[in-house]
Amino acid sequence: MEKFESRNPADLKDIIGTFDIAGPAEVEEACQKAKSAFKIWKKTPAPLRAGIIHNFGKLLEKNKEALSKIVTREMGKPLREARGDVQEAIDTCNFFVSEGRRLYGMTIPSEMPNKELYTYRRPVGVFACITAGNFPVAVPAWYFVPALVCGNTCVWKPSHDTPLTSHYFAELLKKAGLPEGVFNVVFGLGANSTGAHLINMVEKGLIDKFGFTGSTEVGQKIGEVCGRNLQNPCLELGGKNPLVVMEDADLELAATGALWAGFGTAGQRCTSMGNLILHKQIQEKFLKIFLKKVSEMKIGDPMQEEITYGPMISEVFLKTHLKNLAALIEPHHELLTEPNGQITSQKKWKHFVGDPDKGVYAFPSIVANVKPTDKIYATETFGPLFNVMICKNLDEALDLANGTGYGLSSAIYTNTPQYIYQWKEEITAGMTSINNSTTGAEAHLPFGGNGKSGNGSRQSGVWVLDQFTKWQSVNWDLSGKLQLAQIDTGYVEPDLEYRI
C-alpha cells in the first residue's frame, strides 16, 4: 500500500510517522462498516450515546498535555495554542453531554378530535467528513461529537498534515466505548487520493451527509456532488476577514487584537484577519503602535511558551505563501515590513527563538496601499500576510468589509454605540466581534460563514443539531375513521350579519 510521511514543520528531519494511503476499496469498506453499524447505533438511547462522549471528554482532559504536544510537533502551532485546541474539544464534549437528554421533539395540537401530532429528531445516517490540519482536535470535535450524540455513524478523512493527532483522536473515542464500526478513519491525501475517493462515495449512495473544512474551491466541488444527490453538506470554508479600527477606538487594545488576528497560528486560521481597515484619522498613530508590536514579536520554536507564532503547517503552506508574495503584490503596493519571505539563518528575524534552518518559517508581511480592485484584496492568503486599507467613515468601512465575497468572521474596534449598531446590522459575515479579534470560538456559539465562506451551515451550540438530525412528523389518528385535514375540520362560522 502507498504511504505518506508526517514531518515536524519546526524540524523537517523529525519524521513523526508513516501512514498508509487508503485507496477506493478501503474507503468503501469504511463506509460499508459505518452503514452496518448505523442500524444498531441509531437505536442506542441518546443519553447512552452522550455518556460515551462524556467518557471521551474525560479522556481528552486526562491526555490534554500529551495530545497538545503532538499537535505542536505535527503542525507547528505554539504549545499554548495547541492546549486551547484540545480544550475546545473538551468544552464541546461537556456541552453536548446534556444535549443527549435534550434531543426534543414536540407534541402539537391537531385540528381534529382524537388525533395526536408529534415531531421527532432522527439521525441522518452515515456522516463523512474531511478536516483541515490547522485545528486538528477542535474542528473534528465540532463535527463528530454532535454527529455521534445524534445517532449518526462516521467516516473521517483527516488532514494528511496531522495524521498522528488524528490517530489518537480516534483511539480516545474507541477507548471511550464507541462500538465497532461507528467511527472509521481513512488516512491519505486529498485530490486524486483518499479525499476524492470519499467524495465519490456520495454518488455510490454510501454517505448521507458530508462535512468539509478547507478551501472554497474544494468546498464548491463537494457542494456540486452533494447537490446532485439532494444532500445539504456542512461547508466551513475560507475567509478574507476584515478588522475595522474607527477613529474613537482604544488604539492599544485594537493593535493587540489585530496582532493576534493577523499572526496567531502564523495567519493559518480560516478566521485570520485578511484586511485591516483603518479610519484615516487614526491611520498613522495606529500603525506606529501596531508596527512596534510587530517588531517585538518572538517567532520560532513552537514548544517555547513566549513565541507569537511558529512555523507554517508544512513545506506546501510555505511555498504557497511565497507564491502569494510574488504574485499578489503589485508595484503600487507598499510593504510595511522588511524583510519578507522565508526566515533563515542568513535572512533573520531579530527575535527568533531556535534554529530557523531546521523548519519552515515565514516573516510577517503587511501590505499597504491596497485597493478594492487589487487581486490581493479578495484573495485568501492563509499565512502571516494581510492588507491595510483606509476608510473615511463607517459606510466606506462596511463596503470594504463586505466587498470580498467572503463572509466568515469580522471585527470592529469602536466605543460609539451607533457605530456598533450599524456594524452588526450591516456586516454580512456569519460572525462578528466588537472590540475583540476576528479569531476565537466558544463551544456553545454557532460557528460558520456566508458567501464564499460557506453554505450557511453552522457548527457548535444547539444550532448544529439541525445538521445532524432530520425532522420526522408523526400523525396518529385514534378516531377509528378517516378524518381529512382542512376538509372535515369543524370550523365555526361567525355571524357576519351582526352589527354593533
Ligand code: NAD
Second form
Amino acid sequence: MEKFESRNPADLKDIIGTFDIAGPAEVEEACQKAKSAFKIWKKTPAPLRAGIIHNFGKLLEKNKEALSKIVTREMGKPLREARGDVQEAIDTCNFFVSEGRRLYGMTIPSEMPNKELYTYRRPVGVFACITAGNFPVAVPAWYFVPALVCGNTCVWKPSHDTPLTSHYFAELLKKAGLPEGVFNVVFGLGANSTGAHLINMVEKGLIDKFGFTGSTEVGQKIGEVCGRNLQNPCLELGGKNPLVVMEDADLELAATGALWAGFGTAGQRCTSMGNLILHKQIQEKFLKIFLKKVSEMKIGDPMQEEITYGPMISEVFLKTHLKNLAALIEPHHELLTEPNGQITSQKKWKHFVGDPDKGVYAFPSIVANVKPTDKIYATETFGPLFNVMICKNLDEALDLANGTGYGLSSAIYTNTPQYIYQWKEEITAGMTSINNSTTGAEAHLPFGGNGKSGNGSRQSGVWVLDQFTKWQSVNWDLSGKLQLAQIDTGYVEPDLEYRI
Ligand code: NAD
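May I ask for the structure of the form predicted in complex with nicotinamide-adenine-dinucleotide now, the form predicted alone having been displayed?
Up next: the whole complex, starting with the chain shown before.
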C-alpha cells in the first residue's frame, strides 16, 4: 500500500508517523460499512447515541493535554491554541449531548377532524467528510458530533497534514463506545488520491451528505458533484476577512485584536484577517502602535507558551507563502515589514524562540498601498501576510470589506452606535465582531460564510441540525374514510354584508 509521512513543522527531522493511503477499494469498503451500520445506528435511541458523545467529551477532557501536544507537534500551532482547539471539541460534545434528548419535531393541528400531523427529524444517511489541517480537532467535532447524535454514519478523510491527531480523534470515538462501522476513517492525500476517491463515491450513490472544510477551489468541485446528484453539501471554505478601524476606535484594543487576527496560527485560519482597513484620520497613529506590537512579537517553537505564532503547517504552506510574496506584491506596494520570507539563522527574527533552521517559519509581512484592483486585495493568502487599506468613511470601508467576493468573517473597531448599526446591516460576511478580532468561535453560535466562503451552510449550535437531519411530514388519519384537505375541509363562509 502507498504511504505518506507526517512531519513536525517545527522540526522537520521529527517524523511523526507513516500512514497508508487508502485507494478506491478501501474508500468504497468504508462507505459500504457506513451504509450497513446506518440501518442499526439510525434505530439506536437518540439519547443513547448522545450518551456515546458524552463519553467522547469526557475522553477528550481526560486526554486534552496529550492531544493538544500532538496537534502542536503535527501542525505547529502554539500549544495554548491547540488546547483551545481541543476545548472547542469538548464544548461541542457538551452542547450536543442534551440535543440527543431534544431533536424536537412538532405536532401540528390538521384542518380535518380525527387527523393528526407531525414532523420528525430523520437522519440523512452516510455522511462523508474531508477536512483541513488547521483546526484538526474542533472542525471534525463540529461535523461528527451532531452528525452522529442525529443518527448518521460517517466516512472521514482527514487532512493529510494531521493524520496522527485524526487517528487519536477516531480512537477516542471508538473508546467512547461507537459500534463498529458507524465511524470510518480513510487516510490519504487530496487530488488524485483518497480525497478524490471519496468524492467519487457520491457519483456511485454511496453517500447521502458531504461536508468539506478547505479551499474554495476544492469546495467548488465538491459542490458541482453534489449538485449533479441533487445533494446539498456543507461547504466551509476560504476567506479574505476585513478588519476595520474607525476614527473613534480604541486604538490600543484594535491593534491587539488586529495582531491576533493577522498573525494567530501564522495567519493560517479561515478567519485570519486579510484586509486591515484603516480610517485615514487614525492610520498613522494606529500603524505606529501596531507596528511596534508586530516588532515585539515572539515567533518560534510552538511548545513555548510565550510565542505569538509558530511554524507554517508544513513545508507546502511555506512554499505557497513564498510564492504569494513573489506573485502578489506589485511595484506600487509598500512592505511595512522587513525582511520577508523564510526565517532562518542567517535571516533572523529578533525575538525568535528556538532554532529556526529546524522548521518552516515565516516573517510577518504587511503590504500597504493596496488598491481594490490589485490581485492581493481579493486573494486568500493563508499565511502571515495581509494588506493595509485606507478609507474615508464607513461607506467606503464597507465597500472594501464586501468587495472581495468572500464572506466568512469580519470585524470593526468603533464606539459609535450608528456605525455599529450600519455595519451589522451591510456587512455581507456570515460572521462579524464588534470590538473583537476576526477569529474566534463558540460551540453554540452558527459558524459559516457566504459568497466564495461557502454555500450558506452553518455549523455549530442548533442550526447545524438542519444539515444532518431531513424533515419528514406525517399525516395520520384516524377517521376511517378518505378525507381530502382543501376539498372536504369545513370552511365557514363569513357574512360579508356586515358593516360596523
Ligand atoms: P485544501 O482544500 O488544499 O485541503 C483540504 C482537504 O481537502 C485536505 O484533507 C486535502 O487532503 C483535501 N483535498 C485537497 N485537494 C483535494 C481534491 N482535489 N480532491 C479531494 N480532496 C482534496 O485546503 P488546505 O490548504 O489544506 O487548507 C486551507 C484552506 O481551508 C483555506 O482556504 C482555509 O480558509 C480553509 N478553511 C476553511 C475553514 C472554514 O470553516 N471555512 C476552516 C479551516 C480551513
